[in-house]
Amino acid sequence: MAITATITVPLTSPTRRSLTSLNNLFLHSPRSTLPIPRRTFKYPNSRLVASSMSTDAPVKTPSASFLNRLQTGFLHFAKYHGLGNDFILVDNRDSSEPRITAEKAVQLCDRNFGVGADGVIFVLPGINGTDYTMRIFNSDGSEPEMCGNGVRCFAKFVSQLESLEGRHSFTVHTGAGLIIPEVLEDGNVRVDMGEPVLKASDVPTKLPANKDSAVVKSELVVDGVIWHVTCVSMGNPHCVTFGREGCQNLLVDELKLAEIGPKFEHHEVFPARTNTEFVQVLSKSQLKMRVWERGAGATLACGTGACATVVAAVLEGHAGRICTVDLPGGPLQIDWREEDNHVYMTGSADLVYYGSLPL
């Protein structure tokens, strides 16, 4: 009799018991012997459906599951997005260097030979004093500053790996400084993403500043095109835009991205490159962006993005300091506090799968 099985995982985040044993399983015992699946399955809101097929001649069933081969040479991971901004999350807690290679993390984030992500998040140990440290590859291999929306989908993750259950918050190092995510009762994470950059050469950009040593509402050439741009870091650059010469307001679902968005990415005058956010402005407190980001092109969202067009929409004049910024994922909350200057993120993170393959 030869078996099959198939298991189906909800795309909604386990209780706390399932995750706990699918950490044993995956996360924490790679040195564990795993044990051969049965018929009932012990994971809650999952299934395990089974059939048989007869044959003429006797099979002997193995002594070990294929499961075994788990113990070594396998990637354990689980898939995240935020708003449709998706990312593999690995456990690397027992090491200061990530799992695999930004080579490997390409081949990864292929949608069609790989798991399919923008990028790939490392839970490190922390250091200089914090909880943990983030490192995310691009689907492009290069390695980003941080990632607003990565933040959020790490610190879900690093709950889910401690059990952590109920508002808390933690301290996370970043290539972009100090970022404290805290996981709010209602399940989205609110992430403090710090004080802003405006000072043309740290964003940076060789365009010259206009506004004390910022770059505001600055014309920019792209192919042939003046665009009005304002330049700001949140620890990673970005180039906003409201609009082109002689546009009074942008009409972002109109932009040809794919054919535009490089353009700005690889400008002259960004020599880190750049995220490039276009911004239709709706009302005083709501902001509809599409986003071009360095590193992994057209995305659903970007968090960083998010709190940067906000910064650029009060300097503008476009917007109040608490604003929605609708995304093609969805929303985002911003809020640019005036009394310390600080930009705080709020939005949703959710699991969608947990997986292995082989390295």
Ligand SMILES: N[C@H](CCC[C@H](N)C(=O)O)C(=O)O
Contents of the next structure:
Amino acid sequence: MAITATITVPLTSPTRRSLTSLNNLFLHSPRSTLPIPRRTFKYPNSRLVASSMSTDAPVKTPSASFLNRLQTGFLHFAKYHGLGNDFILVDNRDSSEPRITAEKAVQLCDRNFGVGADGVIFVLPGINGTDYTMRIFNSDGSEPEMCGNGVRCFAKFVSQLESLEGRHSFTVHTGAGLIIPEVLEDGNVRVDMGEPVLKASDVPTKLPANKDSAVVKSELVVDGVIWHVTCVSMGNPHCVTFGREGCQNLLVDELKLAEIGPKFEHHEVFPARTNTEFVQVLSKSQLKMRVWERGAGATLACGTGACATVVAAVLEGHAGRICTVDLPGGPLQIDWREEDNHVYMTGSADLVYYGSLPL
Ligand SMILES: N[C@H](CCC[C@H](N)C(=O)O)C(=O)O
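For the form predicted together with the named molecule instead of the form predicted on its own, what are the coordinates?
Below is the whole assembly, all chains and molecules, this chain first.
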């Protein structure tokens, strides 16, 4: 059965441009947030065929923005990524119920049979006076409380939808409470991620508290190996480790995440499962981290995980409150501010393409 997928790629030049292949366009998509003319490509059987297009072909820019859902019965979305942690974003401002189910989200996140993503994020109407609400489904269909890279993508998407320019911020209701992203002049996004939660039962973890009510550099046996872990919630649970018995400076590139990650994620001491961050200390202000995410597996970056990593590093004495966290997808700047105990995260969030699929 032929499925027609529509892919719309934002172009930097609004009119004539010789295209050698659609792929090239993906590589050169601008980091713009301004509504700019787009060219819509329709391909039968959802196969994208690299094709050259003449510079003489007149460009018909759709009169209305692609995102105003001219066609019903289709799911219109924008594909964004935050350091390679990628998401399908859905404009859901006209309803307080997500447009698709968690089961459909699993299909869309499939990297062979769907769009491919680490999750699906919905821009919903605000609650209790906030500007918006954010909900997210992981690629396994579970619904986490919060997503750091995702909320930066959310902010850039909202800027696009509302045609906002320059520096601006808004309030977002999330499962982790009030989150305030600010889009900066350079296109990066700075997010007030709120306060870390350290009380063991609130992370949640069944590990016994060993520092006030928190779990700090505590022993956790995984597959017969004793790991030293610190547990932190950023609205979602994180288990952060800097090493194991007899090996206090992890070489994170050598870890077999697909083997060890699920054993942490599903460990019985984490009743809500957990995200797990494996950290190598490069200096008092630079940490190298690899992550196995709850409900998404190994991802190229994790924003809440980077925040939890810096909190754990401070609690264990490895680093200061202002750190660069190096992830496979790129760096995040994290600042756990003493004045208000809030964690601030700054990083990029980039549009890749717009798309639509029959529901
Ligand atoms: N998988 C996570 C949610 C996404 C977190 C991550 N992508 C981020 O950037 O914070 C969880 O189930 O808690």
